[in-house]
Amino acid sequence: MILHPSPTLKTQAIITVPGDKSISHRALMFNALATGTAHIENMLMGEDVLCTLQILRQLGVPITLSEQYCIVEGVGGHFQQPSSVLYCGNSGTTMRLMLGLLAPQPISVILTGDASLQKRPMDRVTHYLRDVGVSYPESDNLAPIIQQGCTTIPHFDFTLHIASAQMKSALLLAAVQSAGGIVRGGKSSRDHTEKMLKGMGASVLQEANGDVQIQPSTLKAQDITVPNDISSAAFFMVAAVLSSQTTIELPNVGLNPTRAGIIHTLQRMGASVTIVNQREMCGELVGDVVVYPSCLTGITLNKDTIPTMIDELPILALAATQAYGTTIIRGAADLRKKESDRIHSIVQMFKTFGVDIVEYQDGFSITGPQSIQGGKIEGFGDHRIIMTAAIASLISENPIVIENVDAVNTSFPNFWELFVEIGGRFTS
């Protein structure tokens, strides 16, 4: 794909993008291991998505989608044995979450995805799941791994070594079917699994320190408006930003305060960021966010910041490069276990568009603002680099050339169609 430069966009534009990624993982999921019947609108239609709805109808759970919702009945934690493999595509979310799901659960199952995903280490998880019981024949770690489950789960007490959402939330799916237990050291990682499954009739208690214990429950199915994805919002934030005459809103975006940070990073770099119509919704806080051309001043984002926008991170480096000074991203180092290794990702891709960017191994500094200059890069199989570049192109001095963008589907497929709308340019 070659991506145009576009000098002149829109003055103003109203951007929705689709449902958040991670809410809507957890609306199937969680609504499956329920009582009852929801529905769930508004849910993202990615690819990762649906590779979580697809597993929850081979383990028994019925699932019908409509014009407007995602019927899921719920099967009271009763899942049937699959007869074939668990495929969870490029989907961490799905495999680490599932992990946790069914580990109380009397089957066996094969979870394997693919080529990027059976690179990306599992046994964050299955460390503390083997600890109470949970049985891996082979590999604990890469994909494929076979995991059978066990159904005397005792009450556990485990500090996490990583503040991640997806280690939390699969080891509180296991205490929820079992005995119930303590996870320490997930202070401000993303709490949608908290808020659900409280609304759901679980008793969540959770500390002021992030600490989080979970009582032994039956799960009431819930009705779910999910809220638009924030980390797909932030593409469009960042576009307006360095525009110099766009203004763009985005309405009913997601912002709960552990995944707010590319907002307050934004505003604290200068940008005119404003939030209207705020609201709450299904549990989870909402609001229109108008966001301005704006003149960036250069930061210093600290480790305690970086679990709050750890997806964004891409496209605020786009941003550092028109910011004036130093702006220095440090305590990521698990950027290197995502899709792709991420800091390495951004750090070649910017250099090829001719930006001075100093990599570290847990993050990386930029010093602007510098020209965008254009070039062809690899997409990596990583749908944030690829919607970076594609946002970069908009100040890019020259054409830029990406291979391999069908990664985008996963977590934002209508992504071209909103670009093309504020007015980017792109030829197959």
Ligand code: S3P
The other form holds:
Amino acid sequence: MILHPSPTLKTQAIITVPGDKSISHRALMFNALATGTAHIENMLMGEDVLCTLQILRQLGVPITLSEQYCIVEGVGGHFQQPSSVLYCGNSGTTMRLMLGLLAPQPISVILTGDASLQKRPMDRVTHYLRDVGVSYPESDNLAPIIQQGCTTIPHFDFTLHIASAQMKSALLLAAVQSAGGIVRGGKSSRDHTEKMLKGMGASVLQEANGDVQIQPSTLKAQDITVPNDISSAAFFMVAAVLSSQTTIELPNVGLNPTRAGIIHTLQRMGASVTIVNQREMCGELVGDVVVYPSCLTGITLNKDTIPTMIDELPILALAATQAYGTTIIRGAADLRKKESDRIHSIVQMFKTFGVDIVEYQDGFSITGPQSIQGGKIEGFGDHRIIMTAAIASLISENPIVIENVDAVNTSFPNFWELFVEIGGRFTS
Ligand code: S3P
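Other form of same protein, the form predicted in complex with this ligand, not the form predicted on its own:
Full assembly next; the chain just shown is listed first.
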């Protein structure tokens, strides 16, 4: 795909991004486990979530898709032994949460994924589950993973070594179906699991320091309207900020404080971002985000802020190229374990674009403003890198060429439509 520089975008656009990926996975999985029928509205129909949906069907969960809803008939705690491999595609959330969800079930499953997912560490979850009786006759780290469930998981008290919501959620899902447990160390990682499980009747206590205690509980199905994904909205926020004259309004964006780091960070950099019509929807904060062209200043990102915007660091890097002064992002080593080694991908991409960027083992720094020269990148099979390159093309001096853009479908299937909607231009 060839992305052409588009210095003049529309002056005004209303961009409705799709439903939140993290919440969509959880709405499907938790309602599948629950008793009763749930209607999920505005569920993301991206490839990652469709993998979760397909796997739940293999586990005996009746799921129907109507025009407006995804209807899930909960199995009341009893998944069926699947007859084939559970394919998680590119989705780390699917694989890690499935490990926890299925850990207390008397079934044996084989989980696998695409080439990228087969390289991502799963022992950050299996290490804990093995300790409480779950078995892994072969690999407990790289997929394919065979997991044999354990119906007698005892109460546990674990401290995570990474502030990861995927690890925390997997362990909470195992605990809620067993003897309960405590998961410590997940401070400032997204808390959709805690909120949704509470909404479905589980006894969950979230402490101020981020520790979570959960009691064994039976879940009741809950209708859910999924807020729009702040991680998808972030691309259009930065497009507006870096534009010369474009205001973009993003309706119904999820603003859960454990996800809203990108908004606070852009504001700290001097961006004009306002939130209107803030309200609560199914236990999650949502609002309409309005973003204006702005002049940015570099910042040093606080380590505690990183989990609240872990997926937005690629697009923040683009904002940093246009900010006056130095932006320093450190303490983000886990970025190397995402859909690609994102520190490497970000650094390689911006170097190709002619940007001077410094790579650290745990982050990067950029001193701006610097012009984006354009060039050819490979995309790294990583949706967030490809979408960052697309937004970069809007302000680039020359075209940006990306070899393969298919990965965008994992989280944002209508990205290109909305990109054109604001005035972006591409040819295939
Ligand atoms: C996610 C949590 C984050 C994030 C991922 C989705 C989730 O990963 O990067 O895209 O839905 O729980 P970690 O919690 O491992 O940092």
